[in-house]
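So this first bit is one chain, no partners, the form predicted alone, shown in structure tokens.
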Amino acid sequence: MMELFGIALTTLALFVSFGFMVGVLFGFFGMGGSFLVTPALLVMGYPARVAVGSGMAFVFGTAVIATLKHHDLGQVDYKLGGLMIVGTTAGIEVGSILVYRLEELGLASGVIGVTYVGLLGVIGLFVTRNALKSDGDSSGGGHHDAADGEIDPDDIPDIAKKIQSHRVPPMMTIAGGIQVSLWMILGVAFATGLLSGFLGVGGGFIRMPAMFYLIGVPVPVAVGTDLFEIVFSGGFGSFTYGLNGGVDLSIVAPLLAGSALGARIGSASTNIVDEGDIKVYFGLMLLGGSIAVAFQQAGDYLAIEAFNTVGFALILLSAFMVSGAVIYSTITTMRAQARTATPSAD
């Protein structure tokens, strides 16, 4: 079988479009590289420190890409981004420390399990049903706001309407105008980091809503911040790991060669597509996702190899599905922007 640097060309294949298909999913949703990555490569044989270190710089390196484009966009609010980055981290360090306890009880396995199947499915749930619920009454067209632009006070969630009433000093000014208390942001960023810390993910499926949702940050500038954050995360993670032997290049330069158009065209997506379709979208992912995850639980609990390999699948084909229909989405809107561009030309 024919090799490039060391791989198989099939392999290499894989690794670019499997690339490609989360560059889309990040750039969009602003997370999805450990949710996909890491699994795939523990299935593909590769070693858990080096699954786990390598899927980390690919995350690095698709983040950046994608920010970069979220920030010619406009759509990343940097003060938002650095204070939930202070809260985060102190959040990781209590997750991180609630593991290890559970550990040392020997029930780490079966409560992280438990708890990331629920929370996808309850996040999954919410966001979708919302997303449905308020799609007749929208006018139509998307509310892609630039991190400095005013918002429109109806597109704010109700709960995050009643979390900025409450005005607890110091109050911070936030993407589209927004007022909130210090102490909220840094409460959610908090929270967010602790789930995070304690499921061992990256976070932004947690993130991106929350910030939405309880914060009322519109939804393209959500996902840029949240990707500007997991640029910290992200370089710091895949470091640690370098210093241990625990990143392949070989795995990280083919995926990073797909996710580098991928993400690109994930993030342009956000400016294009009705704000509507990315909380429809996100919320089918995390459900999907869910679903995946239970039987990869059940398959560790019952050593059942077939359920590991259902869930490894349906994790794929959630991904790809939902890649697709961005894809489609963003094509499907451009050309009828175009249609209606033309009969002014005629």
Contents of the next structure:
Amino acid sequence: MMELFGIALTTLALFVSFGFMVGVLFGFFGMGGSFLVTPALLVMGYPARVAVGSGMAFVFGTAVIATLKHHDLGQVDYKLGGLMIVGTTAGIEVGSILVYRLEELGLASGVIGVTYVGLLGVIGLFVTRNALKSDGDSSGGGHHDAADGEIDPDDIPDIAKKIQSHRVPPMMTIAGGIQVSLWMILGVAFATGLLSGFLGVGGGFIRMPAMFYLIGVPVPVAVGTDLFEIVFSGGFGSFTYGLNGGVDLSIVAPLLAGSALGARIGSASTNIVDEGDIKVYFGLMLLGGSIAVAFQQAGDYLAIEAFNTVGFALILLSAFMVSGAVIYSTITTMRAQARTATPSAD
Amino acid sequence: MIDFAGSSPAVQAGALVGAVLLEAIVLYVGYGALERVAMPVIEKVKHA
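Previous: the form predicted alone; requested now: the form predicted together with the partner chain:
Every component of the complex follows; first up is the chain already shown.
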């Protein structure tokens, strides 16, 4: 079999294609790396240490690329990102202590699995329901070209308005001209860090909706800022796993080559595709993930290997369908824009 | 080529993170250049 850099060409092609798909999702949603790559590497027979470490290094590289792209689009709030890093780091520490305690009691696997399924399911349902509701009563969408401008009060969810109404000083101004209490930002960051430390995941799927719904950050800025934060957490995680030989560059490099292109397309799409569509895709992917993890948990509990395979196939299928939908939406929106463009447009 | 095999684990891990960071930046710049070349062609085809 032909080889390049010690890997079979078919495996190389598989890694590049898989990286592309993950890159689209990562650039578009600011999440989806670790919960797709690590299980895939485990199924391919890599040891857990290498699967997690290489997955982490891949997430780090993809986050760097996607953050640079979002930076170019003016969709990263560095002040908010810096504060979120502080709160999240503290939360992750407390979350991991909780896991060690549960491990001592022999309850860690079950509790974490059930929390994962419940959380993904609840957030997925909430996001999908909200997106479908706002899709019905909105007057036509609106793209994300005003990330730094004042956002329409109608775009701020009621829950965020209620939270923002508690003005505990010091107050600070974030993207979109929104005034939020510093304690609120640190509180949200701590809570999301706690969950990501507890669940052992990057946490983008928790942080991104939390920034939007609880703080009121516009979706593209929430995605960009979340990615900025993942650069730091992913870099630190890669270093930690690298210390124990858990990062395999022959896995990371081809995955990254594919994801770099995908992340560019995904990040650029957030500026083209309707915001309501973004939320529907996000919600559906979380729901797919929730069902998949439920299958894997049931497979572990009942010792049925087929359930694990079904779970993994579901994750791949939902990721494939959602990344395909993102690209399809982007192309159809661009074509519609081209059709409606006046001859005087440049 | 710099040999990190005899270095401490921290240096090796740092080099790995540096390598991934470098690849990410090279890919970002490379694909960016490709995009700048390809976009005018795509626009031309779109408006043809």
